[in-house]
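Next up is one chain by itself, shown in C-alpha cells, the form predicted on its own.
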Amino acid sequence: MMAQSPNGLMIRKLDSIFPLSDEEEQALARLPMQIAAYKADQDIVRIGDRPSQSCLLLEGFTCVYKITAEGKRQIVAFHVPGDIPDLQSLHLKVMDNSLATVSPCTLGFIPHEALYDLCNRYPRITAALWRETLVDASIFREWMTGIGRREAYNRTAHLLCEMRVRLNMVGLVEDGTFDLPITQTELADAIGASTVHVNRVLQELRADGLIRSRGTQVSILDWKGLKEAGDFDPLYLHLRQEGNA
C-alpha cells in the first residue's frame, strides 16, 4: 500500500472500500495537487460556489454544514484525513452546502480537469470514486436515523464509534485512542442537541466507563459497550476489511 505521497491517504481510504490495482494506485499517486494550510473554523467552499477543484483532506477535520434562515447551524457530516469532502462538486456544479475546517487542516486541491482525465483513463477508479460518494450517502442516512430516532446519549455514542472506525481506516487509531478535535458546540450542531446537553451526555459516557477523554484525545475503554450504547453496526460504512470494525 502506497503511503509516502500526500495522495497516499486517499489511496488507502479508497482501497478500504474498493480493491485497487498497483497501476491504479500509481495513477492516483500522480494526480496533480496544490497543498494549502487552513486555520480552524475557516470556510473552504460555501453554498452557491462553483468550484473548479476538489480537496483531499490530508490533516485535520472538516465539516459539511447548512445554516437555517434563523441562523442555526446543522452539521451534516464530519470528514477525516483521506476523505474528499467536496467530491460531488465534480458533477454538481453549484455547491448546495458549505464545507469548513473544524481544526487546523492541510488540504490538497485537485483540479476537476485532472479528475475527469483520470476517470476517463481508469474506469475502475471512476467506480471507486462513485462508491465513495455512495458511502457518504449511506453515512448521511445513518445520521438522519440517529437524529430522528435515537436519544442524545445514543447519538453521541454512535458518532464516537463511527469516528473510531473511520480513523482506523487511515491508521489514526492507536490502542483505541484517537484525536478528535471537535468542540462540544460542534458536536451539539451535529447531533441536534444543546451544548449543555452534550456536556451532560459526555459526562455520562465517562461515568459509564465507556470512554476517557483528555483535551482532544478520546480513548474507547469499552468498545463492545459503546457499540451497544450507540446501536452501532458498521454495515453502513461498507468496509472491505472487516477488521476495521
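C-alpha atoms forming the largest set that superposes within 1.5 Å between two forms make up the rigid core. Keep in mind that what you see is a predicted model, and the values were worked out from it rather than measured. Numbering follows the first chain given and starts at 1. What changes on going to the form predicted in complex with another copy of the chain:
- With the core superposed, E23 shows a C-alpha displacement of at least 2 Å between these two forms.
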Second form
2 protein chains.
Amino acid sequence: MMAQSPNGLMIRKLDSIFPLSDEEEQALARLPMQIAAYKADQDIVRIGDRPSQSCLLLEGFTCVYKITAEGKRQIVAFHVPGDIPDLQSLHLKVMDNSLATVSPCTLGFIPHEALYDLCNRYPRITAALWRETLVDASIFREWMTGIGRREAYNRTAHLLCEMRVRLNMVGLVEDGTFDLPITQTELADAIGASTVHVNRVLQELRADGLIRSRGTQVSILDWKGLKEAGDFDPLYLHLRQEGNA
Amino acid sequence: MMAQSPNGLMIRKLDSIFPLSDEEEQALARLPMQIAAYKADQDIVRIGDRPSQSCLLLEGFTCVYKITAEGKRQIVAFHVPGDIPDLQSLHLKVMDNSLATVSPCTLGFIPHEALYDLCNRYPRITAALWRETLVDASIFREWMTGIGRREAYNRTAHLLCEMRVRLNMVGLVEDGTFDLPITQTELADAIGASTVHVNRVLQELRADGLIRSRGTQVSILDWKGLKEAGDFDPLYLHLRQEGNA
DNA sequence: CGGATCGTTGAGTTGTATCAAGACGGGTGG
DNA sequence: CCACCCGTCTTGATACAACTCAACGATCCG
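What would the structure be for the form predicted in complex with another copy of the chain, rather than the form predicted on its own?
Then the entire complex follows, led off by the chain already shown.
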C-alpha cells in the first residue's frame, strides 16, 4: 500500500483520487526527484521566480504567502506531507506568490520537463494532477469566504478542522491529536487576524472545551462542536470517501 | 481576429496564452455548444450539483458564491465574457460553490465528454484549459490577501483595477470606461464588507478623483492613482503581455 | 404612478487592531 | 549547569475600521 520510495506519498495520494494502473504507478515511481532538507522559515521559491521544477512535500509544513504594499503578510495556503505546493508553476511561468517552510521540511524536487513528459504519456495522470490544483483552488475559495464572512473564532475553528482532516488523510492524526508546528503569528496571517486576537480566540476555543494544546500538539476534544463552531463541511476538500471520524 | 462563431471568444482567449495550431483551433470551433440566455440573478449551478457540462460565458457577468451557516454570502469570483466559470467541474464532480448570473447573460454549455475527448486528442489544449483554472486560483489568492490584509478602500480600488484589466482583454473597455453591472450589495459580498461601507468607500474613491460612475458605467479617471490605492500589480493575472495602458 | 430595487445618510455598537509590557520556555555558550 | 537570550505566548488598555439598524431618496419599470 504505502510505497517505500519518496514518490510513494504522491502515488498513494493520486491513486486515492482515481485508481492508477500499475504502469501509471511505475511511471510516477520513476520520476526523477532531488531530495532536499530545509530549515523552518525559509523561502523555497519567491514571487517573481520562474522555477523549472516543482516540489513534493515529504515531511513538514509549508505555506504560500503574499505581502501587501503596507508590509502585511497573508498566508493563503498551508501544505502537509503529500502535497505539491507549487504544482501551478508547471503552467504559470512566473510565481505570483512565495512559498516557504513553516517547520523543518524535506522536499523532493521534480523537473518540469519530467512532469510534461509524464502528462503527455498518461492523460489520467494529467487529470489527477490537474485535479490536485483544482482542490487547492477550492480550498482558496473556502478560506476566502471564511476571511470575508466569518468571525475570527469561527475561522480558527475551521482551520483546525481542515488541518485535522488533511493530516488524517496522510495518517498524521491519532485520537484526534496531531502536531501543528505553526506559531500563533502564522495562524494569524492565515486567518487574516492579528496575533493578539488569535491568542484570545485560541483561549476561547480551549475554554469552550473544543480543543487542547500542549506545545505544537493539538488535540480536538469535541469534533462535532469544533465542526459546528467552524461551520465546517469537508465537501470542499473533495475527498473520495469522507476521511473523518 | 475575432472568430464569428460563439466559440470564437474561447479560441481567441486560449490562443492568446500560447498560439494554437489551425487544427487545434478547428477542434475548438467544432465543440458542440448549446446556447442559453439567462436573466440576472439566476443560479446556473448550485453547490452540491454534479454537472455534466461546463459553460462558456458569452455575454454578461456571472459570479461564484458561497453562503455561510449564518446566511452571509461571499462572492469569491466574478466572470467576464470569455471565461469558463465552472471549468473546474470537469474534474471535481461535486460543485463546492454556486454559480449565478449577475447581469443578463448568454452562456454556451459544452458537455464534459466533448471536453474530455478534446483534451485526450490535444495535449496543448489540455494545458491551456488547465492554465485557465490556475489563473482563476491565482485570482483567489489575490482576493484572499486583499480581504485578509487590505482595508475596504484599497480592496475596492483593487477590484476595479482587476475588472478594468480583465474587461480590456476582451475589448470591453473604452477610454478607461466600462460597464460594470454589479450592485453595491454584490460588490460588498465580493470584497467582504457591508453594503453601507462599500457605498461610503465608493464615495471616497470618487471624492479622491480616482473614478467616476454613472449608472453601471464606471470611468477610471486616474489609473495610476487607482492602481496605487488598490496595491494592484497585474502579475497575478498572468497576462502574456501587460494589457494595461 | 405605484412598487420594487438600489443607493445614500446618520447614529450607535462591536469586532478586531494597535501598542506596550511582561511571562514563559527552550536552546546556547560560558 | 547555570545564566542568558530570543522567540513565542499572554495580558491590559486604548483606538478605530467596519457593522448593524433604520430610514429616506433616487431610479427604473411595468
